[in-house]
Structures are given as structure tokens and as C-alpha cells.
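Only one chain is shown below, in C-alpha cells, and it's the form predicted alone.
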Amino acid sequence: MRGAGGAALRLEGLGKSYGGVTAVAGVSLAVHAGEFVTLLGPSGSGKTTTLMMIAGFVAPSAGEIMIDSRPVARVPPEKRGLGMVFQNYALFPHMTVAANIAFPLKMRGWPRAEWRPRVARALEMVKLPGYEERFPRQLSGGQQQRVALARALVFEPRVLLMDEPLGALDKKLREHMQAEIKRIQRALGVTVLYVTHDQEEALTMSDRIVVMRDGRIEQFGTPVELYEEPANAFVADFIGESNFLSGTVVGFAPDGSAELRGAGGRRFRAAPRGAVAAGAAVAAALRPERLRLMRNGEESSGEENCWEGRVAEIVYLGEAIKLRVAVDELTLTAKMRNGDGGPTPCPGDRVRLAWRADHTVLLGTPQPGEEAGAP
């Protein structure tokens, strides 16, 4: 099974309202052919409703859906040529694996003579050869997920829609299936639109990620762009973990970094990503892993910022240790690798935290609650 390659997908002002409630508010989005794009957001953000409109199971209240140059918003689901994988797999329990996988071929009127070889190729692709005569009840959760994937791909769709397909699997199997789905997607060149609320899954699998909230797009970019250059505090908090600082720009250093005065008069420096004026009130995000714990007697190694505080809490994560450090009325979260050679501080210890100006991402005007330790 080689596939026909992916199709471009474009949403133009796509919206959905239920009575007076807006589920999706004018979403516009362009997905390249062969791209793996994830819709990411909390429950109620509109990501699944958007996917269901693309699939044809929910009628849009406004806007258009384009597959390549073909408008499909009013085309029946079975005529859109889309593959679909659901969270619960939606396998027919009374049918064998072969019959489940062949079902889309039957519904599309494919010649019966093509069913068996196509089913066999699809099972080879998902690494389940010889499972044709088993029933879903005889399969593990991971195997059922593979059968659902084979069924979605057996007719070689150019666009594959996936709605939380790994949500029912344990962590290790989920990580294994993430790699398998990416392997298959690359081999076939199919375009994938994937829905999840798991930010780690989105970062691992996606070429680009759409972060949604309240039916709108907050940011659309590569995993690196979203993690390193979040557009706002919501994205910075939802993608990974962040400390939030707020302050007023009081000047600029010779290297161009902005000097800010934060809560309690504490100063710190940040590298602006765009124009920022002296006197402006801004919010900033700082990733816990960017904070370096300075040992006794250790000097700064190029960091422009260094604050002292007291360890309030230590969280053991196995490969890492998370410290919550009280700095006056603020709390900073720092993450250090376990076994990095130095002793782990104890609660109550005084420590110093250093970080570089260019690791402090300015987010614009601070919102209520946007200060260190309070997303």
C-alpha cells in the first residue's frame, strides 16, 4: 500500500453555533499536503467539533472546507474521501478483523476481488499480518487501535482525521503507537489532522500544532515555535510549563535586552521579540528548565539574571527534580536533572537561580494572575 499522497486542506471562516453557544468561531487554517497537523486544546476548545465538521458529521453554521481546490462543506461524509480514526475505535464487534477493514471498500463499491489483497496489505502496514479471522474481542487495545487505523487507510484516503485515537492506551503503548502512526504517515505521504488534549503527544508527533481555546485559534506553528516563542500566556502555560513574571520596562541594556522592574522592585532582563517601549507594562514567560541552580560559591556563567530565594518544595520526577523556590512573595519553579553531580537542596535551604535574558519571553500586557507561579 503506497497511497496517493496527501491533499491540501483549508478552512475558511469555519464556525459552529448551538443555539446561542458558539463552539467554533470563524476558524481559518491551511494544512499543506502530506503534513501532520494537530488540533490541541483543553476540553471545550472546539477542536473535536472542528474535526467533525471536516469529516462531515457536523454541519457548519458558517464558512467553507476545501480539500485541494474542492469545496466539501455540503458534500456527504462518504463522498469526501477522508479516513477517520475515533477514540473508541468504532470496530464492529460481530465482524472479523478482515470484515471490519474491508467495510469502507464495500461501502464505496470497490470490486470484491480487491478486498482480500487490500486488507492483507493494510494489516502488513500496521504489523498485524494473519489477524484476518480474529474478532475485536480477541484483540488487545493496541491491536484494536491498529485495526481501526488499517480500516481508515485501506482505501488510500488523501486526508486522515484522528480524534484522540490513543486516549485509551497506557503510556508505554501510547508512545509506541505515536511512533507507528508517524512511520505510516511518512510512508504513505497522507495528510493527517489529529486531535488531542495531550501537549506532549502533540509536540512528539506534529509538523505543526494549532492551539485552540474557546473555539478560536490562539497560535499555529511548529512545536519549536510554540514552545520557544509562545504568542501569549495561555499558549506558554498549555504547552509545557512556565513561570510567569510581570513588570515594567525601565530601560534597555547595551546588548538590546530590556530591563524590567517586577514585583517587590526586583529587576530582571529579557530579550524583546518585537518593539517594546520604556514604561510599558509587560508579562513574561520563563521555562523551569531554563533556570540554573547555582551551587555555593559558584559564579554566573553568562546569565544576566540571578535571584535568591528559599526552597519551598521538592518534587521527585525520576529523571528530573522540580524545585519550587519562594522569592519574596513570588514562587519560581525550576527543574534540574537528577544526578547532575551536585547535592539536591532541602526544603528551607537558601538557593540562587540564574537565567539568561533571551530565555525570558515577553508576552505583552500582563493579565490577572500572570505572575511567577500563577498561570
Given for the second form:
Amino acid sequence: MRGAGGAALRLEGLGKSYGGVTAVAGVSLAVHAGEFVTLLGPSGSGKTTTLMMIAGFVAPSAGEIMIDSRPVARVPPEKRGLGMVFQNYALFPHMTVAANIAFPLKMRGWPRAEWRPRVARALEMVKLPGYEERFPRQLSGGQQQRVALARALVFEPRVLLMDEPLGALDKKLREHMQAEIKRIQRALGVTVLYVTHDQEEALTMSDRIVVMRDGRIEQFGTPVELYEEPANAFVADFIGESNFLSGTVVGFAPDGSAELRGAGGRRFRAAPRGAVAAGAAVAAALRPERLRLMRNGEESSGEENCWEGRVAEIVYLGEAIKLRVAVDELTLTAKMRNGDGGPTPCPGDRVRLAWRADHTVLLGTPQPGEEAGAP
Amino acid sequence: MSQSSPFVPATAAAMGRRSRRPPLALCLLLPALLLLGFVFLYPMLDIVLRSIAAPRGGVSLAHYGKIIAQPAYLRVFLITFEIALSVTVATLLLGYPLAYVLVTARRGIAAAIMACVLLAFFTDVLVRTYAWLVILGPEGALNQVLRALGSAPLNLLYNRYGVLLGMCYALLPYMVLTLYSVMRGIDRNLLQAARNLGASDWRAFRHVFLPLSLPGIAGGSLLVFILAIGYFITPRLLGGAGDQMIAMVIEQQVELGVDWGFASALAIVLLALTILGFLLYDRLVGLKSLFESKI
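Same protein, different state: after the form predicted alone, show the form predicted together with its partner chain.
Up next: the whole complex, starting with the chain shown before.
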């Protein structure tokens, strides 16, 4: 199957409110042609409502949707030409796999002679050749997912919408389907807008991720940007795991890193982003895997920060070990690779944690006190 | 094997304790089976025997011969099926949109409609039939309105119109509730999927909702048809001489003629025709193939 390439998708101040309740508050977003963009957020963040407005099932209260340069906000769903994979697949139970996949061709008035070869090619693409005459109920969840994908792509849409398509599959199958979807998307060059609440799925699949909360975009960027430079505490916490440190800027080191005084007078250094004035109250995020457990008598190797604390808890994760270390009233979470060598500390042991200033990410908005400390 | 006694562990069943105790399923079914046996099977058998009993003992098919010999009785059967079929089609045409609104309307509206349907359902059939007398009569509410509007009065009582109106009204809830239960089980996502794939509102209905609601159409029609075939009070009160249905003739034979044998024969023919109709329906309509679509 060849693709028709992708279309650019642009949302301009797209909003939806029900009565007085705002579900989506003026979302603006530009997705390049052929890009894989994920809307990521907790339930109630407005990501599904946004997708439903793009699909045409929910009428926006405000704003416009542009596909390439065509405004479609007032176009009925069947005229938008978007492929869509639903959360529960939404395969027609009374139709065979072939009839399901041929449905969009039939509705679009494609010549009947083209149905069979196109269906066969679509099934080949999703690696289910020869399944034409089965009914959906005779397929496993993963197979139904593939048929849904074939049906959504058979008419060569230039944008594919996916609403938590892998939510019902078990972990192994989900990872497999993630790779399959990426393979197909690359082969066809179709633009994909993907909705999920699974941050790992978003990180592994997306070119760029839109993190949403309460109907607003918190941050839009590549997985690396979101993980390494989260814009605020919500993003830092939602994508991966973060320790939050709050403090006041007391000065600047010669290398440009900011000197901060945290709770209890503890000092630490962070690489400032943008202009930070001395005296400003700021919050910083620190990834658990950036904390290094220093062995007894070991000297820091370039880390600007080193705090001492007491091990409160050890969580064995298999490939990694998580330590919760109490530093005064603060608890830091450190994650070390299993098999890094050296004995694993025990609860109650005193340990030293070191980390680099440029791994301490200052967050955009100053966070109130309750954000300080690891969860 | 442990299915018949779910509360007995398989090992206990294997040890032979099952043989000393009747299976639980049978115990649970027994009261219903006994009741059915006494109030249904036994009278049924009795009716069959009466229909073939000769006056002086022995077996005779004279009653059946009489039914075939007299065109009047065949005509009654014909009228019965005609009325039952008309009522089935009419309730389907009226009930389908109603059930559709019930599953698609906002909750408040749907609840109000459902209340109306259930009210009709729970009101006694005699009460409802007398209400039609009041509405349809020559001096009834409908004709008074028509007269006030300067129109000629309509003759809607003691003829086929009255029978059809009354029976449709009485049987509509059965159709609506059967359709409703099937329609409610149709995943609304499927309609969205159809729209997304290029179907207009109407075509999404035509290609997805309608086929998926066919079991409801089949079930509701069968239910209404079977109920209509044996209908008795409504055609008697609202119908005329030409609207005699078979149940009325059977009643006359018992009440007036006191001919239990002939009445039994009529009842057996009605039952046989109904079963035949059901089998034909199952064959012709072939629910499964009608329901599924291939390319």
C-alpha cells in the first residue's frame, strides 16, 4: 500500500465548553505534514475532546481546525477525510474483515473492482493476509486492532487520528503494536495525531508531544525536550519522575550556574534557563537517575552538588533500584542501575548523593511550597 | 459434568456423591417444570385428545373435516392472519422510530417517553380498549372535535379500523421494548466510526444501525404477531361482523355451542399454523444471514 503522504494540521484557538465548564481552552497547535504528534495528559485534560473536535464528533465552541490550508471546523465528519482508530476499535460486528475494510471505499464510491485488491493490500500492510472472510468476533484483540488500522488507512487519508488505540492490549502486545504503528506511519508518511495517557508510549512513539492539563497545553516539544527541559512542575512530574527542589537565588557562580538556597538553608546549584534574577524564588526539577550514590570516601567527579541523607526505603525494580533518601525534611528519590557494582545500601544507612548543576532544571513558574520534595 | 452442579467441587462429583443427590440445576428447574406440566402440557394434551375424540368413544377427525369443509372457518383464519400481519407491520413502523428516539434522545426526554410506553404496557387491556370506545364512538371525543371543525364524522368503531387501532395500541409496547433492548446494546462508537469512514448520517444508519437492530425487528415482530394471532378482547369490542378472529370463534364454540371438541380442533389448527409460520419465518428470514454482510 502506498500512502498519499501527510497533511499539515493546525489548531487555532480551539475551544470547547459545556455549559459553564471548559473542557478545552483555546488550544493552538501546528503539526507538520508527516509528523507523529501525541496528545498526552491525565484523564480530564481535554486531549480526547480535542481529538473528537478534529474528527468532527464534537462541535468546537471556538477556534478553527486547518487541514493543510482548508478550514474544517464546520465540515461534517464524513467530509473531513481523516482516518481514525477508536479506543475499542469500533469494528462493525456484522461485517467480515473485508467488508469492514471496504466500508470507507464503498462510502466514497470507489469502483467495486478496486475493493478486493485494496483490502488485500491493507491486510498485508498490517500483517493479516488472508483474514478477509473472518468476523471481528473471531479475532484476538491485537488482530482487531490491526483490522481497525487497515480500515482507517485503506482510503489513504493524509491524517490519522488515534484515540488510545492500545489501551486494551497487554504490555507485550502493546509494545509490539507501537513498533508496528510506527513502521506503517513511516512507510506511508501519514500525519498521526495520537492520544494517550501513557507517557512511556508517548515518549517512544512521538516526534513531538503535547502535554495537556485542564484543557490547556502545558508544553509542546520533542520527547528529549520534555524530559530534559520540562517547562513546569506538572510536565516534570507527568513525564518520568522528578525530585522537586525549591529555593531562592542567592548568587551566580563564575561558570554561570545559579547558587540557590533551599529549605533548611541547604545550598545547591542549578543551570539557569533564561533570565533569573538574584533573590527570585524558583523551583527546580531533578531526575532520580541523575543522582549518583557516592561510595564511602569517594570524591565527587565534577558534580557541583552533594547532599548527605539517610536511606528511608529501597524499591527493587529489576533493572534498577530506587532509593528514597531523607535529607532533613526533604525526601529525594534516586534511581541507580542494577549491577552498577558496589553493595546496595540498606534502609537506615547514611549515604551521599551527588548531582550536576546542569541536571538541575529550573522550572518556568515558581512553585508553591507544597510542590517541594519528592512524591 | 460439574456444570450441572456448580456448587459441588469437581473432585467430590468424581467421587460419586453426585449420584446420591439430584443435580442442583434440576432442583432449581423443578417448580417451573411442574407448573408448566400442570397448567400447560396437561391441558394441551387434553385439548388434543378432545379434538380427535369421537362422540361415542374412539378416534375421529370429523372436527377437522368440518373446519376444512366450511369456507367460513377458513375465512376466519385468513382474517386472523391478515389482522395479525397488519398489526405487526404497523407496530414495527410506529415502534422503530419511537425506540430509536428512546435510545438517542437526551435522558430526560427518553425517560418521559419510556414512562408513556410503560404506562400503556401496565394498564389493563380491557381498560385501554374501553378507552378507545370513548374516543372513537359516533359521539366520541374524536368525532366531536371533527364536527366542531366542520368535518364529517368518521366511522372508526365496529370495523377493521377500530380493531387495528386498538390492537396496535395494545401491542406497540411489546414491539418498542423489544426493539429498545436491542438498540440500547448497539455501540454508539460504531456510528461515529461509520461517519468518520465517509458515511453520511443516513448511510451510517442504513449500513450500521439498521443491520445491527435486525434481531430486535425480528424478535419484536415475532412477539407481536404471536400475541396478535390469539387476540380476543379488542377485536370483539372494537370490531364488526367481518372482523371475527379465530380466538373469538373458539370462545363462541365453548360459550354458546358448548362444542368442546370442535373448539379444541380450531385451537389445534391455530397452534399448528402458528408453529408453521414460525418455522417458515426462521427459514426464510434466516436471521443470521440477514444480519451479516460480506463483500
